[in-house]
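To begin, one chain is listed below as structure tokens, in the form predicted alone.
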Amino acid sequence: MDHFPLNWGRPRNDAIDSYATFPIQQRPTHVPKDVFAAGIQHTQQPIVTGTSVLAIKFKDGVMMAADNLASYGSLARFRDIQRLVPVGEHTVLGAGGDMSDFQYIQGILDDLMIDEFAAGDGNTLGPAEVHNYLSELMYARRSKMNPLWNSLLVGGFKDGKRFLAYVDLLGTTYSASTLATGYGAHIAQPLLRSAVEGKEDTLTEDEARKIIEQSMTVLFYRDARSLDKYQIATVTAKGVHISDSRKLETSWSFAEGIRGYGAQTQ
């Protein structure tokens, strides 16, 4: 007995597999394939992706933040991913999105850091050229219909000054005291610039934790996709830091007032 499925032969028709076999077999045709069957592919929706992440200006440098997550779908799938990198001496960047095209992102990254050291002239790229390049590179991918579904935030200190910029999928870029991705957008900025704007050039580096502590907070209790461990990352004149992995301390006592939470029934 001839015990390979695909050898009994077919069904009458094609749409249904009478005998629960996969793929279904196919008898050789001279009919032209879709010239689109092989088609190069893009990315319609980000898969992974990463939520807010926060940065802000204060006296000494840049403060930026961003939690450990990377969720796939609505599953909190990924709790250690690292969301913000240091590229070169002087320059942090954050991302929130996809959190392949960022792995992308920062292979070129550090492709363009060596050829940096590799060319020997004595200069380093700063954060006002990190965040150029990489609106170009972002506007060029748009342009071939072909994004990297990132929001991202360059943040550094060089040569006394500070820089603090965005740039997102459509090469969209602008800069302020106050930045903040995706969900934190809405939630944390008017936190921000509220305890921020106009205090840039007086504001502590604790007061600056302090802030982005208790902005990292509310997104916590508000943004479905975010989580308690998070990093925060310091560019100063001594350099980029970016701290370990640190726990927001939260309470949800708050909660049992709310209508509709819990075993409330009225």
Given for the second form:
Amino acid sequence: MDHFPLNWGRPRNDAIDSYATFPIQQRPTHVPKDVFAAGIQHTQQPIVTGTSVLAIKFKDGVMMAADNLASYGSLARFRDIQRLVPVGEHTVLGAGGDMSDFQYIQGILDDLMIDEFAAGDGNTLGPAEVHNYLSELMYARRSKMNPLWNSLLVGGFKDGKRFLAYVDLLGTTYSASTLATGYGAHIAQPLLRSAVEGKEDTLTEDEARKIIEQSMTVLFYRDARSLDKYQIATVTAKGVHISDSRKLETSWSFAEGIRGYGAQTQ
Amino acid sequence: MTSIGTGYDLSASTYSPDGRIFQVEYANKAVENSGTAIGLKVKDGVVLAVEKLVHSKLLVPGANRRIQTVDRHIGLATAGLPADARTVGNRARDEASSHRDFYRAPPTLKTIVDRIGQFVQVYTLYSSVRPFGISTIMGAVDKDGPSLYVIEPSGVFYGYHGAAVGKGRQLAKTELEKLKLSELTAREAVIEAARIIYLVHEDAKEKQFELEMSWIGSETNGVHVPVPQDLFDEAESKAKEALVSGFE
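One more: the block was the form predicted alone; return the form predicted in complex with the partner chain.
And the full complex, kicking off with our chain again.
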């Protein structure tokens, strides 16, 4: 006699638990619950990628820059991708790493901002809240062994305060007056530090832009996955402003003098 | 109420012999007991206004809002049971969010109203549930321009140029008909909306009310927000003036 009503009228499988010894919730099923379970794969590498993002604090707020390239391996696949996006009125988000994951994150943040807007309670999320939300999101995903493959910079200005912080695919966070992701963390970060540290409260917007331009130029010379088309975002008390695409001034005449490899004969 | 005592009004899943569903009609009664809500679809936007009856002086001003935001560009005003309004509002927000998930684009008001209409209708089908005691005015400015709909407790919905639900709807509708809605700007419509709400309010019967107004239009960048304080004050004082001059 099967004493479990849930089993009545169902085909019986004597091979498994013929005497109904398991409680109902724990009863072993004889078919896999999800036939595709074995086929599920987690992100193991980024595919279409963006390179460095740079950001600094200055007198009136925060300035951020990133180029317009999304690479497919070493191929410069998409040359008009915007990697700096506004999140609400006070925040800008810059992303390096997997661009599809970045688009997914944008969708999540858009949902979040609409939720907050619909509450209609007069409160808005600022850069600190957005950054904390992202850090929880990134850490939760890495803990499922399925990270969102990005390094993100969150910059903003709200209630008279500047904010600039980093979060990456591991959920690691840190904050500083200059930040850079990707190749820029190696090449541009030292330049930014020497130009900005100690002068955060005196640098004007024009001076800050100059520093960013110089660093982006160096990065374009050194980083083989970069582009000379880029955008600058500024967040001040006036809100978020993201520039149109700009072109870097570069000169390659020095290449003529390089000897030792390449096409020259001597 | 000839229906009472016949036994055909006990469940929303039973017709009366002449083909009516009394529970739905009772739900309409719940709407009629509520303060008036109106919506105006004009040239460059939509305006929503509500006569929120204040049942206690102990309430904090601005409590128990009857205008909700569904998506950035969609607003919702209700007349009827406030708790039912929250349920429908939450559902509408879920629908808007899932539309964005599926299509990566903001929903048009029509698609949301369609879903909410179905949602409300389902509550007229079973004996285990009660129909919603609210009529919902939804307004939006989407890719097709301004639009305005009313969803009734039965689940039917119609598009309108101007809509009124609740206690003073008859008078409000006559006032709306006098306006040239398609030539008005949203700013002008706010003034008219306040005037109509003040006009339909029955001072003798009801003690107090709060005016609640929101708008979506070119001036708000297509976003649903409460009417800014300066415009609100202007509309309110003009409404009071119009009321006084109307009596003379």
